[in-house]
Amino acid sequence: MLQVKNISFSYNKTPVLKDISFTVKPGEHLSIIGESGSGKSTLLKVLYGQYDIEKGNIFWKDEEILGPKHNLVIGYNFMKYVAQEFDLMPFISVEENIGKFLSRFYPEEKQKRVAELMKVVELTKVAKTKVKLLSGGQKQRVALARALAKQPEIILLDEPFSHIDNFKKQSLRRSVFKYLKENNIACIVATHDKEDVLGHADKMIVLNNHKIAVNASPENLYLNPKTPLVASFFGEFNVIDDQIIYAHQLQVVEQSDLEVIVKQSYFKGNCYLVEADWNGETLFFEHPSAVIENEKILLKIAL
């Protein structure tokens, strides 16, 4: 298990993170999110013991993970960390950068490994290519492939599928993470997109004034955010008296109180967003269809 006690670390005497504590179990996904420069990257750089932390401890088991102060060679072999510098080798193959720090004494393993993660990030096609002629998202995936090789323990990933297509994305996402959770990965991401997160973590935190705001489960944020900056990482939302609504929780109806007047719809594939003035406050609101440009409509929550 990791296990963050109360850390807390500050860049060029400029606080980044505050008293931080989580755990994070073998297997388990653990998903971080917040605005630019909250501290994502930074905690993670923090675990892998890249920085010296001020005070507080982190622990992977029984071992503990300490900063350059006390490492020379940073990092530990139990973890890996991909960021968003994928720091490989240009003029060798795909294979061979996967398969470079594997052991060399047993080829016939080495070939079925390397095979087998060049089809979890979907480069099979692509073996023998040398790196400097991939495209960025193809990079990214070697990255992801090569902190897989030795099967670490625990593996920390900075926006993992930024630089991937839409083409690749999802079904590239649902390959990685069902790896790691079927080989009992521990797995943090820090990540801006909740196609990360929702479907694929177990626990979700979220960083906000240099501390964790909340840490819970995806669904249980979703379903109840208890903040506008939670609600903003799932989607469109409004404040209707005190109360976070989902655009998609309002309902077109005959009779009703809360009257708008449409300012534009937007085409969002399954359904219309419909940008509406109240009361001199944009509200947003789904519908199967555009609506009329300054049309007056009624709402009703529907939760």
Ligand code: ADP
The other form holds:
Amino acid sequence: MLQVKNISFSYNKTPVLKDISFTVKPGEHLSIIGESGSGKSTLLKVLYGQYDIEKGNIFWKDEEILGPKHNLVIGYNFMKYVAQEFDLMPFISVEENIGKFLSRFYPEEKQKRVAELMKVVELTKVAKTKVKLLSGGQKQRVALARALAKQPEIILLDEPFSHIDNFKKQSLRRSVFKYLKENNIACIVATHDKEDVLGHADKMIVLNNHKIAVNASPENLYLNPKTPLVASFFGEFNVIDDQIIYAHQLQVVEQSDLEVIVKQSYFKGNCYLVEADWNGETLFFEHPSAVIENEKILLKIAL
Ligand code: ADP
Ligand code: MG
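Given the form predicted alone, state the structure of the form predicted together with adenosine-5'-diphosphate (ADP).
Every chain and every other molecule in the complex is listed next, the one we just looked at coming first.
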């Protein structure tokens, strides 16, 4: 189990993380979310042992993870880290990059393993291509496969699908997260994409003001977002009588005290998001069809 106990970290006096504690079990999937600059990447680097923490400790099983002051070579065999900026070898092929750290003494096993990983990250077609010729998204997938090559016990992923286009993203995400679960590899994923979390993560942590604002299951937080910060991660929402109401929880009805005037409709694919005025405040609701501007509409909260 990963045990993070009361850690604090600052870059030259600027505090980034304060009193952070949480645990991750083998095979468990934890998402870290938070606004840009909230410290997600810093937290992953700290967990990897890239920086010395001011206080607290980090353990994976019985081994303490130490920063550069106490550990000459950064990193541990049981843990891999894929940074937001990946560092690959541009002049060798995809398969050579992925197999770079695998033993040359077992060429058949090595080849099989590289083939398996290329399948997981959907790069088989470009196996022989030099990495410098790949797109940003393809490079990100090579970095991912290379981190998985030696079967770590825990992997830290910083916005792992951020460079990958929407055509590929869904299937790749399913493939990678399924692979991690099947191989009992714990993962910590820093992300600002709710699709990385819903349906995949076991737990999620929200970073805010240097601290963990909440730590719960995605289902729990989605149904009970408590704060606007958490709700905003999941989608468009309103605050009505101090209650957080998602746009899809407002329904057009014949009779209601909640009367709004439509301002604009935005096509969202499966519905329209409608922006409306409610006594000077803006309300958002979803509707199967576009609604005409300036029309009066009655809404009801349907939880
Ligand atoms: P996130 O990944 O959530 O966007 P980061 O961990 O990158 O956040 O950044 C957290 C804070 O630390 C930000 O205020 C950022 O400017 C600062 N920061 C990040 N890296 C460094 C660094 N190498 N030196 C000094 N400050 C940094
Ligand atoms: Mg970041």
